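Next up: just one chain, as structure tokens, the form predicted alone.
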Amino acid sequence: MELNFAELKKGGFMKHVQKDYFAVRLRVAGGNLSLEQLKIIQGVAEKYGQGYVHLTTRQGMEIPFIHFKDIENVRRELIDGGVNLGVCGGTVRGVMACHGTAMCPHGLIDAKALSREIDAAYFAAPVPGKFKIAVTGCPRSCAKPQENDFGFEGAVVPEFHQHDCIGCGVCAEVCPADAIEMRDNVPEIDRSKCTNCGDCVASCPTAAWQAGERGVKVWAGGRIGRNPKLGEVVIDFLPVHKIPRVIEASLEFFREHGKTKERFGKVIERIGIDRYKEVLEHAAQGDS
């Protein structure tokens, strides 16, 4: 049997150094996998495998040694029992995220909803390398956005409201970016300092800071591997409703511009970053 391995690879099926002998990546939005799932994944990595599944860096997770004589068996078990295949090559890959508001306090948006969402929506898209997301609940950038090709990370408009302020000054000496100062016992806040971090609102003892439209920074560009490379801030805020155009307008950006293997931080190097964030702009100024 002659074996296509560009397109194993695609479907999920890794060569290993050992002849013969792949490991299948699953599909993992968000780090999350139900016990039925995992029930699975056992059943399979014991009849299949070695009895033992490896956890990637991008919360992922992939059973190793499956002969390739049993490959379309493991294949259909693993679709059947509700675990889909993961994905290689140039494609939208699984989504990262972190807990945010499902469980964590500092979270300022519901991370893992939004990977969900983020990954119904595009995964296994064709791009001419690899595109790899990350949803990241607040600043302290958990689940890393800046070290992928396309990252969310969690934001808040504070709101003021004076007539609950008792002027302790907390707010203006736990903001992360001195964009808070203290005139006459009232906080006055510079709109063009604030990084939407939040840490106001959370630290407030009488909620005169509360949260307002809640939203995402947007970051670009980052990589590891060879020649790794932190993305770069592309959207200081983005409503939430519009995460899908400016992840459609980067895709399509990707698909006009790069180069086959190429990476979407290279692409935006060789373009422009000033071109890339034009079409950004336009796709976050549509319609509401």
The other form holds:
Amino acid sequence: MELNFAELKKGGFMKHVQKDYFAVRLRVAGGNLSLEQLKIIQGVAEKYGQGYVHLTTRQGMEIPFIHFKDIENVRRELIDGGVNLGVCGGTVRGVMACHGTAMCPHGLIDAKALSREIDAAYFAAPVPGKFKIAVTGCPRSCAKPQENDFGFEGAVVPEFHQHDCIGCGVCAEVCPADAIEMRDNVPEIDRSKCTNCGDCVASCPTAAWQAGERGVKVWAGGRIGRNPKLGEVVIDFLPVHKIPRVIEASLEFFREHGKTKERFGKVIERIGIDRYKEVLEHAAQGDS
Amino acid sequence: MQLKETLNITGDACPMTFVRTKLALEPLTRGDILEVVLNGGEAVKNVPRSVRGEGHKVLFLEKQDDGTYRMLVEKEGGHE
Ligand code: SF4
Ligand code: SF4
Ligand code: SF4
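Please give the corresponding structure for the form predicted together with its partner chain, as opposed to the form predicted alone shown earlier.
Full complex below, order starting with the chain above.
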């Protein structure tokens, strides 16, 4: 039996140090696996593996010690049971997410739902190097968009409703950007300083600050690996519905300028962040 | 509408600050006022908002000279 390593790798099988054994990587979107999926995974790990699974640092799951003779059976049993295989190499990898508004009181966007949409549209899309995406619900950054090639952080535009304000000054005290100042017992906002963190909305006791448009801050170019570097903010506020355009423009930029195995952040550095930002701006512009 | 009770939570940490406020509100009847003395920082950022989230109305909230805050909450607030 001939082993096609390139084909194996694309399908999410990674070679072990032990001869003839592979680990199978599973496709997980936003850190969720259903109990039905877990049952299937448990069955496969019991039957073909060594009775355990490995949790990756990016909310992924792998079943180690699959013998190469079993690869076809493992693939079929997983897929028939609703568990899809992960990817390796130069592709869009599993999309990470925190809880977001699904349950976290701090959440500004539905990070889980957004990660599933991104996974459905872009998972395994071919690019020169690995491309990791993370979606986090607020600036607390539990899903670490700064460590990923591309990342989204929940953001909100605060709106003021003066008739509900009791002039307590809490919003001015909590604003981490010093964007709010009390004038005659009324908060005044400097929009140029506001980072859309939503802390004023979250702490106002009378809902005088309310959540207006929801969107994301966009991070790009982060990586860990041999030459770790945090990503940087490339768009301060992007409405949620424009996210696909920005992803597509970035993948296109990566394909056009990237060398094989190069990380996205390196490509941005080499070509120039200003040029990349221009591409993003162009993509984010236009109607709707 | 009358002031029923005063609660001081300046010695408590999150989430006990909110839990004690919630417990103090429980036996009161609709329209009663609870006075709460709380710290700045995390407490003032979270407790008043959480109280509102439970349906009560924050009538008054003011920083005092010693840095703590004084809050008046109306149990299950009246008009919107
Ligand atoms: S990043 Fe924000 S929304 Fe997401 S889990 Fe952390 S605190 Fe909650
Ligand atoms: S959203 Fe954040 S930065 Fe903007 S005004 Fe409110 S607290 Fe300040
Ligand atoms: S926290 Fe709310 S009620 Fe207090 S000053 Fe700010 S807007 Fe007004």
